[in-house]
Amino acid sequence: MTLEETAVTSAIVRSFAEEFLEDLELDVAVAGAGPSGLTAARYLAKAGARVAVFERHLYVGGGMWGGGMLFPRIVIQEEAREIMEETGVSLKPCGEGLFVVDAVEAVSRSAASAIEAGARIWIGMGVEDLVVREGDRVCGVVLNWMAVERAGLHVDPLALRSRLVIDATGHDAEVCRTLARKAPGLRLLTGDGAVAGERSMWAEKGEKELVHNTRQVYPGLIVAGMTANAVFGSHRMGAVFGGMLLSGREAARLALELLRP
């Protein structure tokens, strides 16, 4: 077989263009492919929603890859066991109601399960802004390459429409902070209208508050995972990921409820 370089180029460009064009109209755009973003995307896709995940880095999984201080293991609570087992991950009991999981396996199976359910994941592509109109409602995302951001180039972004957006960008709550910065007259539905920022580590309290904090904070914008705790000023948890998974599932449930006619 003769390998023609232009054939490789053609296959890549055509496939990318065709699938990216299909994602210009979404039910849900998820910003961030960490544990909560991947979980939300899987449940949404399984329910029949058109969903795509946009991850600014060249990898998925967020903080799961590093486990605890580069020991590639994470801990999951009994409450989230089912969510992890649905992806095929092996869980080993490590205490009352606790399980230890290989971090690499958790990331790999979470991403594969989301894709198998029908979600699409775009890497190297970050949500740098939101489309806000139609009566002050989030109705799309503004995208650019991470390489453009890193290089400091002035390159205009592209945008797509989405009925809902989930901010699962993690500790920095990037999408929510962008909304607050770009449109100071708009108010997040968080009591005082600001992104509070996460508090110091308190694993038990942070885990308990995470699902409660997973909610719609502005019309069309849902927060999930550590974004939710950062927006509402709750505690960080460290290498315990049960709450992140539960938050992702709750974000999907809420999104599906909001998508209903």
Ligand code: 48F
Contents of the next structure:
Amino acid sequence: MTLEETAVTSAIVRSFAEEFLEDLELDVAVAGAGPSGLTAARYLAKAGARVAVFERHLYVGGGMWGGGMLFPRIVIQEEAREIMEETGVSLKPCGEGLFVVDAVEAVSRSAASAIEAGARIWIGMGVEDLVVREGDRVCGVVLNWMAVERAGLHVDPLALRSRLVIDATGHDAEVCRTLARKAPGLRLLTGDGAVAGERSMWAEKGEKELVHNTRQVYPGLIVAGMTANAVFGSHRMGAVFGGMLLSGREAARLALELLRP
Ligand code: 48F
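Form predicted together with the named molecule, following the form predicted on its own:
Time for the whole complex; same chain goes first.
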């Protein structure tokens, strides 16, 4: 066998192009591959939806990698145990109703199980805007390479269609903030401030409010994870992750309900 450089190029470009073209019409586009986005993608794919996750960085996992203050461990509550266990992660009891998990294992298995379920994960691609039309309905995402964003280049993005979008971009609620700037209607669905911003740490309250905050905030746009708490002005929680998983599952449930004919 001779190893032709062009064979490598061809394999990479063809495979990318074929699969990316397949994703031009999605049921759900998820912005952000943190714990809530990966969990939502896994449940959606498992239920048969066509789902892709767009992650700005070259790595997935969001805030899970760093655990608490760079100690690579995360804490999960009993309520979310099942969601984590389904990925194959081992949980060690560490107090009443609490489990500790290795952060590297949690990221790896969360991503692998989403892919095994049928979700696609695109990395290095950020959601910089939304496609909004047909009666002010979100119906797609506008994408660009993170490298372009970092270099500050003036390069126009590309877009794809998606029946629903989940904003799982974390603390900064980036997609919602962009929409709030461009489509004032977001205010109607979220109250006075379109994106209230997260409040200081209060783990128990923040966790309790998170699933309730996981909602459709604009026709076609659902919020999950810390984005949901940031949009509705709830508290941050630190390195406890059960709520992120429960919120991801709830976002998937809501999306499936909305996708039903
Ligand atoms: O921040 P992140 O992990 O969000 P999450 O799912 O989980 C929060 C926890 O990690 C933790 C916590 C636990 O109590 O509070 O912080 O809510 O993951 C968000 C992902 O979205 C990516 C970002 O790189 C990260 O991997 N991201 C952010 N903005 C964009 C984006 C964007 N515009 N387009 C694509 N990806």
